[in-house]
Structure formats: C-alpha cells, structure tokens
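Below sits a lone chain in structure tokens, taken as the form predicted alone.
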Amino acid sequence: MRVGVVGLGMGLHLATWCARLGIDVAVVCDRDPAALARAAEALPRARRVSDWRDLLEEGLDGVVLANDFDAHAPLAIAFLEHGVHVLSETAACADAAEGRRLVEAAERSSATYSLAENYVLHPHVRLIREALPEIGRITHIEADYLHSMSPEGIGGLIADPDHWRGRIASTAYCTHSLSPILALTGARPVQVTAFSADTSTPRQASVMAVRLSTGALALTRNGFLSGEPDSHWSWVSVRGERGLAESVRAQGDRAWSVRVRTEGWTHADGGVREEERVPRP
C-alpha cells in the first residue's frame, strides 16, 4: 500500500507509524523546509513536496491528512474525486456546509473516508462500554472534553489568527467529546442545537444538545472551562434504563476509573449495587 502525508508535525509521528507497519510512505508534504528536513532524516526514502496538489498525480492508495484543523475538506475532497482513500488526523471541516460538501464527496467517492479518534478507546469509555449490558438502553449521555487553563493560556491558543484555533468556532471542535458518545450508542446524529457557552468570549467553549437516531438525548461541552481534571480532559456519563455508568471526576489515574450503579429495583433483593471500577493496565 503506497501512501502520502500532508502536514509533517503530527504527520511524521503517524507516518514513522505507517513504515513500521510496512505501509509504503511514498511521499511527505508539508510548506515549512525545516519540516520537510526533518521528515528526510526519518523517512529518507519519500519523496518531500511542499504543495500537497503533487500528490494527486501519485498514484497514491491512500493520504494522511494532519494539516491545520480548518484545511482538510477541500483536500479530502480533492483526493476522494481522485479514488484516493483518506485518513483526517481530525476534524476536517470548519462549518456545516463544508461538512456536508465531504459528506458528499465521501459518497460518490469508490474511496473511503475516515476520521482518527482516539478518544473512542480511553480507559474510561472501555469500562463504560463494558458495564452498558448492566445499565441498559440508553436514554441521556453526556461527555466533556475541556481544558482548565489560565486567561493567558487561553488566549495564546485561540486569540491567534494565524493558528487554527483562532479561526474555527468553539463548536466545531466537538469531536473528542461527539465521538465517544457515537461509539458508545452507536447512533447518529439527527438533530444538533450548539451555543457558545459565554457570549463574551464566544471562541472559548461551547454547549451542544444533539437528539440521536436511538431517540436518547446527548450532551457536549467542549473548549476550555475552569474546574476541570487534569489527566486526560474527558468525562463521560451514561444513563440507561436501569442505571448509570460515569467516569469519576478527579485527578491522576484515578480519573479512568468508571462508577457503575444499578438501581435496588432491577435486583432481587432490592438493593442498590455501586462500585468504583478501575481499568486494567
């Protein structure tokens, strides 16, 4: 399988992972000669280009997309009119509209289209996964992926214009906290509702409800938020028919473990069954 890479920050770690594979990198891409240089030095054998439109005339199986954050779609889409299979380190689009010209472009496509999300295979999402038969159907789900950090930690990420966080909306960066909710029901969305969190600082965070095709209601906050753990930024909370499972709020490992309560009533002898789960190494 011969292969290509856009964008040499993240994209050298992945396309180191892909050689060692024995996935062919046949060439990297990336604007800055000092990222190409380094990339020469890891993978001596790619050919390096510095406009990801050379790749298209590669004959390529498959690209790497870890470009910025808001300029994946018009490549992924470029690549998939060419049957080109594409890899988005992650979220590709800047807006509704862009998602829906890839979602689109994905369906005509004989290639296929995927997102990377690590998030879906955390610890704590594995334990929640596992206890679902317990709790049942699941009716309401929240996650959170949210950073505490000072004003000026802040502000250095998202007030830069020249950084893609300073460009997109606090809702467009839902995935972290969209996808395990995903993975868990496995539903899709249907209907979204997203606010900014605080109007004066509208980049900041966001709140999004979003009405799955199981018919469960789901809950997103997303962004930068004071009070949070800070071991892996993610929470998550599931509520079925018959009980509750939730990653434990807190901090160090400890913030993998998983409560699993099931209500007195599903039991024989009426009572309550709770306990802290910890992932296994």
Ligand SMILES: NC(=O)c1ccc[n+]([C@@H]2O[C@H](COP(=O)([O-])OP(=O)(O)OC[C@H]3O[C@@H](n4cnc5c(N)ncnc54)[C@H](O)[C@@H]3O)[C@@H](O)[C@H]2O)c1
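Form predicted alone done, so how does the form predicted together with the ligand look?
So it's only the chain below, everything else dropped.
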C-alpha cells in the first residue's frame, strides 16, 4: 500500500508509524520547509513536496490528512474525487455545509473516507465499554478533554491568530470528548448547547450539553482548565440505570483505571459492588 501524508506535525508521527507497519510512505507534504527537513531525517526515501495538489496524480492508495484542524474538508473532497482513500486526523469539517459536501463526495467516490479518533480506543474507554452490561441503560454520560497549563503555556498554544489553534473556537476541539460518548452510547447528537467556561477567557475552555438520540444527556468539558492531574487529558463517566463506570482522576497509569459501582438494590443480597479495574497491559 502506498500512501501520502499532508501536514508533518502530528502527521510525521503517523507517517513514521505507517512505515513501521510496512506501509509505503511514498510522499510527504508540508508548506513549511522546516517540517519537510524533519521529515527528510525520519523518512529519507519519501518524496517531499510543499503543495498537496502534487499528491493527487501520484497513484496513491491513500492519504493521511494532518494539516490544519479546520482545513481538512477541501483536501479530503479532492482526494476522494481522485479515488484516493482518505484518513483525516482529527477534524472533518468546519461547518455543516462543508460537512454535507464531504459526505456527498465520500458517497460518490470509489474510495473510502475515515475520520481518525484515537480517544475512543483509550484503555479507560475500553474498560468502561466492557462494564456497560453491568450498569444498565445509560442515563447520563460525561467526558472531559482538558489540559492544566500555566497562562504562558496556554498562550503559547492559542494566542497566535495565524495558527489554527489560535483561530478555532473553544467548542471546536470537542472531538476527543464527544467521540467516546458517541462510541459508548451508539447515539447521535440531536441537540447541542455550548458555553465558554469563563467569559473573561472565552477561548480557553467550553462546556457542552448534548441531548443524545437515545434520550440520555451528555456533558463535555474541552480545553484548558486547572486542577487536572496527569490524567492523559481524558476522563469519562457513565451513569446507567443500575450503576456507574468512570475513569479515575489520578496521576500516572492509574488514570487508565475505571471505578465500577453497581447499586445494592440490583443484587440479591442487597450489597453494593464497587471496585477499581485496571486495564490489561
């Protein structure tokens, strides 16, 4: 399989892993010469180009899009129209109209469109999924994608209006919180209300309330809020009709563990069951 990779920040990481898995990374693309130079060291055999359009006629099987967060759709549509499979890392589109065009292009194309969302496969999310039969129908579910950082650290990431992190709204990077919710419930969002967490720093963090097609209510927190331990940035909590399964807010590897509680009334002996489960290695 021959692939190309566009955008060589996170994209270089993905390109390197493609190569390790035996996928032929034939072309890498970035408009920044420094990023291309780093790629030359990591993947010396790949052709390096600065314009993604050069990849369209390369006869590639697939392309990994890891360019600016809010600019994937036009590239995805162009590659799909050329019969090239697309893996988009992480966002799909910037608004509903672009989303419709992308869906139409994917339906017309002989190639497939995939949205990469790694947070649905994190160890704590897998453990919670395994516990779902015990806790019963989901009534309420929460997920956080949060970073605790100094004001200087946050400014370093989101203060530059010329970088995608500096121009997207605080609600935009909700993929890593909402995707585990949709994966665990099998639901679709039907109604969304979103707020910035603090109007004095509106770009830093958001809170979203999402009505799901199953009837349950989801809450997500996204962005930069203080107080998070070293928790892999992801915390998920699921309340079912019979109990609860939620990841432990803790430092280090314990943050992958999950507390599962089933209420006493659900057991013949009336006793509550509560334990902390550790993911398999």
